[in-house]
Amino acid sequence: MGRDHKEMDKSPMMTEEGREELYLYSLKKMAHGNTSDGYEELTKLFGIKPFFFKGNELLRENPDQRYAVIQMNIYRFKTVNEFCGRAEGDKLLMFIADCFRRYESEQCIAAHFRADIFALCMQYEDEKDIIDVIDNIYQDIVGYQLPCRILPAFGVCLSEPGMDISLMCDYASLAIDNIKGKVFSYYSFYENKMRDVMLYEKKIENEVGDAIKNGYIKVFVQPKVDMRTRKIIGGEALVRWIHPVDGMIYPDVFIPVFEKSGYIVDVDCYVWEQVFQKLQSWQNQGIDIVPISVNVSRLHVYQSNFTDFMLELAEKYTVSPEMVPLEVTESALVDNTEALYQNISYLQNQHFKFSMDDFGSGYSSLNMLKDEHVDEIKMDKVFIDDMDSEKSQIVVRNMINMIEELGINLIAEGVETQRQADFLIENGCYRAQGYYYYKPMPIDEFGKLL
């Protein structure tokens, strides 16, 4: 309806190219419908639909040429608008558009997809051509005068036979994720392993719900000991994933994925409840229980019911809050100082203990000790690993003295040799956690030790 007979005859559905022509025809129609002339209103560059159409045209009409998609966005661009105002943000986008526009030619297309996302599809001879273009654009953008710092990140995907321009953009975006926000890396080339990582992360995300429901997520405990007597004085709750097909999946693999996706909140809550439940069970059996600390993710800062949930668990299982110390990494404290300290202080008033994990790992350790109440310090493993160094010994010796003077309990993480244990004992540190004494074990095995 509304199309004459001649136009129908020209439809790609009637051509020999079939599906490919229909696809390109559809893209062309979308490109024309994107805006009245195919350009973004603010920057006057192609939008995403015409860019896909024009890019696929280039790849199809020049099969012997090498092409690359360069995609760029700004790290935390929203803060530019918030800090400098929307008008300044728009000026920055128009400036960036001019930087990309310089490279437009018959063999290079520039586009502005949305917000701070820009792209080039360019013909190149070798990778140096691409890097030169990225360097020039990067230098211009970081030199743009604004009160806040601008950090552009570039992802590159090189064309391969049969590759679609939209897929190249997806892969370039994956390459950006690899370096976005890093000060010393501002471009990355897509590699197949990035896709493998993305698919594996997605697999983990998709399976976490069933893993919790079916009991594949297991709570392990690593004992804490008094090195003088080797008596168990506590433990730390850890998490392991026993996959029915893949076997043991360790935390360094799945925890970053959980933190990125937000599932860490669900997993933490599951672990906390398991710990309270076991402590109650052991109490009822007449076992002398010891504190088992649990880890608190930085994401719990944003959970309005975090403190209520902890108190409800203590009441539900009739376990004293002192038996479940809260371990928070030093980096989490720095990232979310005010909000997290408010939650921790409130729980301390309800008799929970607060343990600072990874102390000395490179943040504002001393400042936090000065300003906030900490019940326990866990000395980072890096100090123990380098115990043969005289300088490390001086640092550890003085750290032990300082923490003792502050009246804070100290525990050394990662003790793996008798020599390390002897040095710590000689210098007044008596509590430790490490493979020299015990490896992490299923929580029921820990109960048998008690």
Ligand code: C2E
The other form holds:
Amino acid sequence: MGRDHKEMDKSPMMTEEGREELYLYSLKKMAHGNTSDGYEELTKLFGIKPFFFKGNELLRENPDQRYAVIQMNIYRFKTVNEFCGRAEGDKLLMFIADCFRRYESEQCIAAHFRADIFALCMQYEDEKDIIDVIDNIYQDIVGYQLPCRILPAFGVCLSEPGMDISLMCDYASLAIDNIKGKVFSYYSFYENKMRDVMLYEKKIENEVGDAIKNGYIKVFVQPKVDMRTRKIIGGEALVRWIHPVDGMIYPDVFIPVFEKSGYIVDVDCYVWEQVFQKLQSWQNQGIDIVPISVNVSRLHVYQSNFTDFMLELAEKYTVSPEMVPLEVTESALVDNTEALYQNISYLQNQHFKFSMDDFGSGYSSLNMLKDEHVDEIKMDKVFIDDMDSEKSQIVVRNMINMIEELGINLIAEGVETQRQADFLIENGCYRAQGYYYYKPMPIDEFGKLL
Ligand code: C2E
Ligand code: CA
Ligand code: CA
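Alt. form predicted in complex with the ligand, vs. the form predicted alone above:
So here's everything in the complex, that chain up top.
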């Protein structure tokens, strides 16, 4: 609960360009919400324009006071309308409006921008004042009786000298974005790094199209080995972005951004096609190829059109589907696991292999093993990291036995030392992928190794 202090791993520039971009962002959002000229029709609170006007007045006239903008929206408000009907949705909005209206005073303005977006601009002494207000509104809203759950999220921006209220609203809504998907927090205070992250995300989103076109997106492959013989038994395709200015960008940085914007579909398709293409060309050169697995983002694994694309690739490049296993991670955030396994088993019927990625790291469940046909399990690096603890050894030993008994191939991820390798071999896990053997390398280099 409460403020989130997670460090963002990337915090670049706040250039002129960045400032301009943020300004455009705020204009765009304003235009979007600019439907009400005065009071919001339904709730009779101030609409966005008078809120900005009054808010700026308040800030200007009381330069010695501190103000905060609290902005709130309801997580997936659309489903309230869909589930309970528009009339119920409207009633809820009126109720929320009353929760905000309570705080109206000479030093506090309440507003309803549009749909489920509400705001307060309030004078405060202490951050605790703000949190109290949020807590009160939060409790009232979650207590509202409806058949579907209502989850409000609050973003806060504290005023700084010279700050405009519309900018404070932008920052407050960035703070809200920062909460999304975190089950136990419902408010967040704006920090500068959120703006940097947003700008960085926009930058990489803007550049991805050109990056693909200009060949800056590269496919690397990390070999998988049999630890007993050190022979290469396969590989995993891992995407890299070689940025002409920023250098190598790792997927941990850009994949979450692409998942939000949907670009991941293009990137994945590009990677898959490269893999098929290379396998075909090696095949034609008479090289004994090994399977190169590809990652399938959870974004399309739950949709059926990716299956056709996979089949087309296998046909176009005349590469056996067995040569391109699909690494999939089950996600706790998506409940549509049925669609996931339907797509997978459809492809398995067409001879693709299914590899369960990051097994044991939290999402992939044991339960799934008894219901689904899994060809390979990739034991997550967390197990291997902990291998010095006795308890961890018990877990790993038994996991290896269980997976063997189920007749599923097992591979350990992230093996970095001889000790780890020895322990795994002693206990019957022979396959590994890790820096101890090979780091990811450009796909052509992998081809040469073969
Ligand atoms: P993953 O699928 O679990 O991939 C394994 C990651 O572990 C890779 O990081 C690899 O470089 C790293 N790794 C392998 N051995 C070791 C080791 O011994 N020590 C350490 N510390 N790390 C090791 P990478 O390439 O940065 O990829 C991160 C994640 O990004 C991947 O995790 C995968 O979820 C995602 N990803 C990578 N390429 C793609 C892609 O083409 N499409 C999609 N959808 N996701 C991708
Ligand atoms: Ca993987
Ligand atoms: Ca993994």
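What we label the rigid core is the largest C-alpha set whose atoms superpose within 1.5 Å from one form to the other. Residue numbers count along the first chain shown, from 1. Please read all numbers here as calculations on a predicted model, not as lab measurements.
If the two forms are fitted on the core, does M198 show a Cα displacement reaching 2 angstroms between the two forms?
After core superposition, the displacement of the M198 C-alpha between the two forms stays below 2 Å, so no.
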